[in-house]
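Take a look at this one chain, the form predicted on its own, written out in structure tokens.
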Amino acid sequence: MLLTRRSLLLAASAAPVAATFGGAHAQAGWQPTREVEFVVPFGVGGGADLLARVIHKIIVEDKLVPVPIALNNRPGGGGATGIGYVSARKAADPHTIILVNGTTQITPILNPAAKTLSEVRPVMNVMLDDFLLFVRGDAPWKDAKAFVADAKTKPPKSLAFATGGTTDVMAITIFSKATGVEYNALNFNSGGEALTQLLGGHVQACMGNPLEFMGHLQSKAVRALGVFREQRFTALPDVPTMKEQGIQTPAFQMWRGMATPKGTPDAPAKYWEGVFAKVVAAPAFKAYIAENIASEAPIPGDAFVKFLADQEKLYRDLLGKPA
């Protein structure tokens, strides 16, 4: 079954978020003994929320834990509001899991007062996805080269982007540096809100990942003008890379993973690592990855921590913000 934004949100509204399981799989050592709170520090309808609902659905249907799991969206501040809630009220609590992504890493680079990844224990990355430049389906630009050429005939910030997080802002920053054009970035709480602004004609463009735009791309409500990767997508052969169009942007992807609160002991962290490994191996997750043109990327435990350190250096280099 195609796991689209609509089907996931309808499923969420048709049944209680929390479900109790009998005879759930138990791992050796620690396991949860009461309801687990799944904190999503982003709004409903964006890419982070969609992934969280896929992970929640698989955990529930495959009975991967012996207790209820309750989703809790706490958007705001590029992930800082939701993770601030975890830090204040769920410190070291192994019965809390948190969705984290590139936005939660870039937010404190852009705003050092914000606390995000420093307040969690990374457990496992699950996927990577690429960034594309999207416009409405009836927009006059047929590719990114034409979009940039038009922008250069106008005053700075004449063309506006809706963003769903600081990772989108970074994609716009990279695009701006590569094209020599200053764009107007208007910030919203999620990719879903940013997409609504684009569809409503309130902005001219969005930077986003395929999973947030696939349904509208297939219906031609939006058009992809270029992708930040070295080769075209096999599934989207008509979308050229930025470099093909003479726009020298580096390859730039969104990582998406899972964490527990800072201070979570090793045994619970290892337990959740095992649960998320089973999620990534599930046929429903593999179908979600394929249908949304993403890359499966399970990176567990210490390897995930090292990956994040490397990403931090990459982001700071791209933004010109040394540590």
Given for the second form:
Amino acid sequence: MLLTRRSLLLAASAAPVAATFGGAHAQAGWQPTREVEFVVPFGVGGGADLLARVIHKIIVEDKLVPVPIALNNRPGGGGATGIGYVSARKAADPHTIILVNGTTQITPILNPAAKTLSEVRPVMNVMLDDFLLFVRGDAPWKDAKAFVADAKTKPPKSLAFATGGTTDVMAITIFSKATGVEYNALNFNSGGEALTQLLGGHVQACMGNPLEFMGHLQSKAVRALGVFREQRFTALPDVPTMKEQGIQTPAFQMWRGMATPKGTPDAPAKYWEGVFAKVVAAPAFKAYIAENIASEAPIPGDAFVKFLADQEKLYRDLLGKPA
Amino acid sequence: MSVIQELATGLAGALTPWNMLMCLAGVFAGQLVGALPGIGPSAAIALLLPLTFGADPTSAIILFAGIYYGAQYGGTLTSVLISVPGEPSSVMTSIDGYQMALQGKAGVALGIAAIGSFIAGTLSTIGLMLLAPPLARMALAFGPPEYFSLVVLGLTALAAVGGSVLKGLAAGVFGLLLSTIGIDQQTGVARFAFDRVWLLDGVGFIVLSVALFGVAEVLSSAGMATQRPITKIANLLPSRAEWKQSRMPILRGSLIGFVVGVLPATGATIASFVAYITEKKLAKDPSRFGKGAIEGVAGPESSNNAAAAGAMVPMLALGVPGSGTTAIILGALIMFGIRPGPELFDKNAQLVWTVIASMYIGNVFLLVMNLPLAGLFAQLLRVPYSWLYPPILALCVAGVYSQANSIEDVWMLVGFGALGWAMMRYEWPAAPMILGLVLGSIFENSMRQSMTLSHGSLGIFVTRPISAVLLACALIAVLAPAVARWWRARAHI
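Having displayed the form predicted on its own, please output the structure of the form predicted together with its partner chain.
Then the entire complex follows, led off by the chain already shown.
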């Protein structure tokens, strides 16, 4: 009874995205029989944790799984502590799901002792975060082209960026490579701190996610000069893409997705893929994406694995750490 | 005039039964998490966040702000009673507060902390109300060189905290060294982690402070726990003389706390250090400090509460976080569809003023809750020490484990606890080591950020006026005692 109802619900809610998922719901042969642990390898209150709590809330409130599901924050080491816990205690356990993101992928590139994505089975990407080039509202540059042209007339590293983490640094590297100009990068703990430095005029620019800058963008305290994206945002139609301005950068977005422990069999992996497809389709998730000016990006199973391999190549290239 | 009108509107909003209830719930929860090491106000707010989805944003922010400043009151409790600081900002309180408790004056220490916190909380809320926009601009003037010089000023306190200057400096430098363990913020590469994943984040503040204060205290007293007489509880509320002694420290602490709290990223912790040092420098007899000086409780406690309101300034006036906790409150605002930014005061005036008004009410709640409780909690010390110590150790272990669910942190607690015992045995001060650990990363990062900015020139620290003034203050703090000695010696000749 339960099973039939679930597959029905699944078929109904997955319908709009059925083309992408190509029969993800076909093998509903496995389902959890005891409590599921949802491991968040990041601290309570951060961006990754908030996403995990939204996903958790949707799974619980829409009754997407027939068993209780408990969140477990295991922060530390850029995701390595939490995933280390999974590989030590939950190997191949299909009753464990894990939140993974770009940071977990960067950690082992910089610190080979830390193992992250190699210890999990990626199940589905759920969203992408964008990077924008921001300057102060009273800055002389009206677009990225003018910014680059001005930088070219000055000695290298004359313009300084404040960043909130390694992902922002990579965006600067991309920008620097595409424009042939060297910039100065000052690293801070969070996007908020970087924004404060920009507002105070201590640096000339920031690379950041839209969320933290939105209020200031609307009040014109900061200006967005461009975005590393293929098309303009629907929420920010005035912000041109880098390519439109003749700056040839690859699309650069930070991914966030879900995984199960390494060695999870196919049937449970497919089951979770179906659950996450329903999470992404839920109105609460769409509202979360809209609030964060992020992009909904369900990439399931094998396509996700391939996507991650491409990202890994890009990250290694940007960080100067070839495999 | 308009401020009074705005505040009246705010009060009308804050005095509705529902908002009063949220305020009470907030300060109560804050008090509770403040007292528990390991779980802090940021975690508490993050955990409550999903419950408030769909609720009225104003009530939710009242609740969160209440947790934030309520936690500053709660942190005092464990620092004074069992020498376990629950938050970085209560480390200084535990130095003299715990000594007062041992002398049977726990009630007085808690009482003066509650009164000081109330006065500081109220004064700094007035400051927040009147001065938010200009102060926020001041906060923006702080770039990396200014933070560096501020931290240098803070580090001059290292030598002043303990009895011996040399031991204080050595312990402080050891703390600075500890802060270099883990992922380097500027390059993302791990240092001194020895390929251990659990060392990637370095040594946590909670681990070190609970070990050096809590565990070390229990270990070093364990030998005499059975013979140690149960403390007599002299009086529960501060006497007239004690109140007189604390009056000025409370006012100074409020001012220091509010001003330092406004600066993003430093906040309550540095404020409490600076307040403690100020009191010690100004005291007629500095040798009383560390042995139960009431000013050593009144100053830092007022200052950490004032800093909590100060940290709201950049958040409300600029939309940038002033501390880890306000960063989460900002996140909550976004969740409610309110864009934090420079226009928050204009566009969401009702929300801002209601929250400010609720802070006055919350401080009254906290005073009413804490004054009678001070006496009640002080009774805890009537329990024989041999019974008290095992639960304290359990609380230390549980607190450290709960912050990251990490058993390695517990082993570090054991190791540093043993070190703390040895330090206590040979009279090495613990506070400078913690100060070094807390300030170390801002010290190093702001220095490297400044050098990046200046393309490697040290001149940036003296050519920028605010930075130059702060460095000059640091120089005076170091040289003043020596010059004074020289002056006195010359006068005698």
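Under this definition, the rigid core comprises the largest set of C-alpha atoms superposing within 1.5 Å between the forms. All values derive from a computational prediction rather than experimental measurement. Residue numbers count along the first chain shown, from 1.
Treating the change between these two forms as two rigid bodies, the C-alpha atoms of Gly263 and Gln231 are best fitted by different bodies' superpositions.
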